[in-house]
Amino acid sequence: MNAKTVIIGLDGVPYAMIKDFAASGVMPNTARLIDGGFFSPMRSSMPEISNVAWSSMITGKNPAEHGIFGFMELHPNSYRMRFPNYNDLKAPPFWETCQGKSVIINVPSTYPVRGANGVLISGFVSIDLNKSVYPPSLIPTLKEFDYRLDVDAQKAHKSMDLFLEDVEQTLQARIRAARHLWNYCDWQTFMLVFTGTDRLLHFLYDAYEDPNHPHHAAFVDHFRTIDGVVGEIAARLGESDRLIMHSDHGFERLDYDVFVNHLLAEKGYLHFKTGQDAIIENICFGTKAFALDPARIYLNYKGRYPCGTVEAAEAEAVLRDLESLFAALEIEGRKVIRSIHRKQDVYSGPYMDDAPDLLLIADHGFNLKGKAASDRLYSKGIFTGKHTYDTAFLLAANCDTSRLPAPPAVSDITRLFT
């Protein structure tokens, strides 16, 4: 019989947090598959954003592979946004190619969903659940078990106890379906995700930091509750098995987010339409560069945009400058940009030609958007943690590691089982 793997997805949760809780008794479960598997930190995607992560995961294959850059994109040779989905991923996931049958359970920009061999319930973000289930026959089911494709993100706004209350439904919803799918069919790879834990970590990465904070309890139980379904998949597997858990990027505290869009417009490398609203889609005349979310720095070719400006002869001046503009920034007397990548270094592949120019990287404690139409440089709002790129987890119990690189990539995952 072959071996059988199972997958658990652990959104957003970094390295330190899982040998923290391991140590402390809050997820034993998980403590003894680190003292007897492989566990590392491991390197997110670039940008660290869960829809380019989880797409390198699933692919195996970084972005420019797969072609998913970003949680947004422009439309050919416009300033027009638009939201990339599973349609668009260019690289097959790895269920579509592998042997035998496939649970897969909300996994991030897997919406909407198509035909697979088994199950697939699509993660982050999932609009319609007619649209986010197949077979469609279980969409019945799930709505006994009332399903929730994600947390109310929203209710945090208004009460951090309804946003609780909230993810916690959403997680025991999560659990009775994967309990009820584990027998759906004679499967080969099983994947489950828990995406609570990165709202949690949004909104309150204060909480775990701080044992007396009010809701310091509720954020330890979130964990000690997956350790649990943790050790319940564990103990159903056979000797030959796999176990992988993983994040698909760290975690830290947030002090500030910043606005890298108003930066490059307040140094004279953006310029938006006169009278009109600060926002991509009116990006004027004499603009050199832009950043869509977080921080792909695009600059603006002449022949590749509506009002480009910028000749392919002096792209190595304007990426020098901008690149010596990012390094100088300081909050605060404090360094906001930790490193600075040019697309050839970070990527390869097909897709090259959609790449951001450049990638960013904050340094601790900073939180890189590319909004536009802010009119300061840097805030502080409702969240207390940020997503960071070499801080995420992988565990893995009863695989072979041999090729995997040190420190490992969340698109290195699947060389552990295909």
The other form holds:
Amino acid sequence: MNAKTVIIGLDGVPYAMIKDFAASGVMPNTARLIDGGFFSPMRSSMPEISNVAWSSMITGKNPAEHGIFGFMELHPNSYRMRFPNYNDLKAPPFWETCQGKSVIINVPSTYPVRGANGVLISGFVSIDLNKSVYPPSLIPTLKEFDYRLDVDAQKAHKSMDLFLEDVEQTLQARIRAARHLWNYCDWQTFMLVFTGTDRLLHFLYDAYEDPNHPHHAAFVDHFRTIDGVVGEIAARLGESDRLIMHSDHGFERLDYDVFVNHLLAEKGYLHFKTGQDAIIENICFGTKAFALDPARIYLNYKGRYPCGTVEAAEAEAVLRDLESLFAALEIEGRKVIRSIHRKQDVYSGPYMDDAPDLLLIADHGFNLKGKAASDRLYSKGIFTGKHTYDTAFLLAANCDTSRLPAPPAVSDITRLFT
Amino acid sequence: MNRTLTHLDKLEDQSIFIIREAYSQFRDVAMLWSIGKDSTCLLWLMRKAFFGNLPFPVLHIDTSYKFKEIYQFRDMYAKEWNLNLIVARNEDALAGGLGPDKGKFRCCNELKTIALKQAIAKQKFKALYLGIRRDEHGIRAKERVFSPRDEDFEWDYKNQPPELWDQYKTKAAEEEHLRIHPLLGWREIDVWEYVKRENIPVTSLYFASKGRRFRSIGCESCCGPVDSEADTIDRIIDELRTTKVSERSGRAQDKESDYMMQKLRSLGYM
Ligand SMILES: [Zn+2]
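Following the display of the form predicted alone, present the structure of the form predicted in complex with the partner chain.
Below: every chain and molecule of the assembly, starting with the one above.
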């Protein structure tokens, strides 16, 4: 009998938080795994957002190989947005290439569902349960469990109490479904992703940091519950079975959202059609560069876009100008952008043409946004936490970690079990 | 074929209804004509709505930088259709040297916005008809059939009428000008199918020559051509059909995208 592999994903959870909760007794089961296993900070994908990071994790590839660069893309030869999904993933996820059956629950960027050798329940951004479950015969059972595809984050904009209630109910339903599938399915690989963590971190990072925050207890309890599941799973594993826990990106406190397109427009790199809203769809000739969320910078190449302006021969000069612009950006005396990357330095593969020309990594506290139509360079909204690139975590028990680079990246995880 | 006709008939009916309904509420109106296919299609509908005689002016914002085909087309059909054509230019800026040769397209942009503001102030227009389409804006479209703007052309979010897309009934506050978008529900392909059915003239810039054609001109006259072999209306429709199939496979898909966008936005990703 081959060793089984169990993967528990904790969307957005930073290394330091796991370390903190393990030490303080909130996550005792996780602490035991850390003691006997490999525990390290981990790099996310570029950009450090869930659908890119999870696509990288499940394929073991970089975006220029799997084709997912962000939550939104533009239609060819146009400025119209579209939302890439599972059908756009150009490399197979590990469960389609490895031997044996698998149960895969709530991995982001796997909607709409497609057939698998085993069970697959799609994660964020899933819309319709009927298109999220394989095999479909499981749908009635999941409905009985009150299974929810995702927390309704809009609730957080209205009432934090309602939001927390939804977070808790979604977590409990996810656990019920996971227990059922664990017991009643035959599997070699079992993967369960918790995404409520990321939602909590977006809205209540301040509650984590401040023990007097009214929602501090709810925040901590969420992690305590998850640790309970970790304990349940660890207790049921055989001696040679692998257990992997990891996040897809990290989190830290958010000071300011910074709107990259606002900067580009202000400095004359980005122009919108007269009298129309300052949104990507309304880009006009004269535009040299624009950003798609979070900080993917695209040159507005002639021939590639309807209002393309940049000639191939001037691209290098534009890139250099942009690099100095971004490198010099300061807000309240603090440097905003920690590092600037050209696409050929971070990506390689057949989908290079679709890659952004520049990628920006923000410095502490700054959250780079590709949203257009912002009337200011920076602001503070409802969110208190922001994603980070280099502070995700990887915890591996019973795995051969000798093939991991130091520090590992999210696209290296499949090396542990395939 | 029948289905297409019914679809176009429905769009035509809706647009004509909006055009007449708006005119019954505002008399100080004008229509913005960029000479592009959308606003020419709108002009066609206007002429239908008012039985060949437009009871208000047609406004063309002239940046002094436009293709010669555009001027020829404008003058020819203004005459043929007996239009009350107002050509608005930012003469001060032009005299001050802000020309297409100098600041190029950046100032072309300036010339349009300010020229439009000046024209509205001078003529005291209360409302403007525009030929914008929802699908130009992608699914993000927050434009409504009627959308109030204040004097600085800023969106007046608080005063947004609560109606949904296809209900149109609103009056602008005293100091605003209202924008009316009778073509909002039309897609690019609808416009081309209508152009074909009604035999509406369009400028030659839309048709491919040497492997390139303009997908939009006029108001966006500063935009460059795209790669295309479509040199007839039928070929343009074919081209749009084949690209559209993957872009938008029916209404259900659009609705899902709306939900996705909502979810992404609630987490700050938009
Ligand atoms: Zn997140």
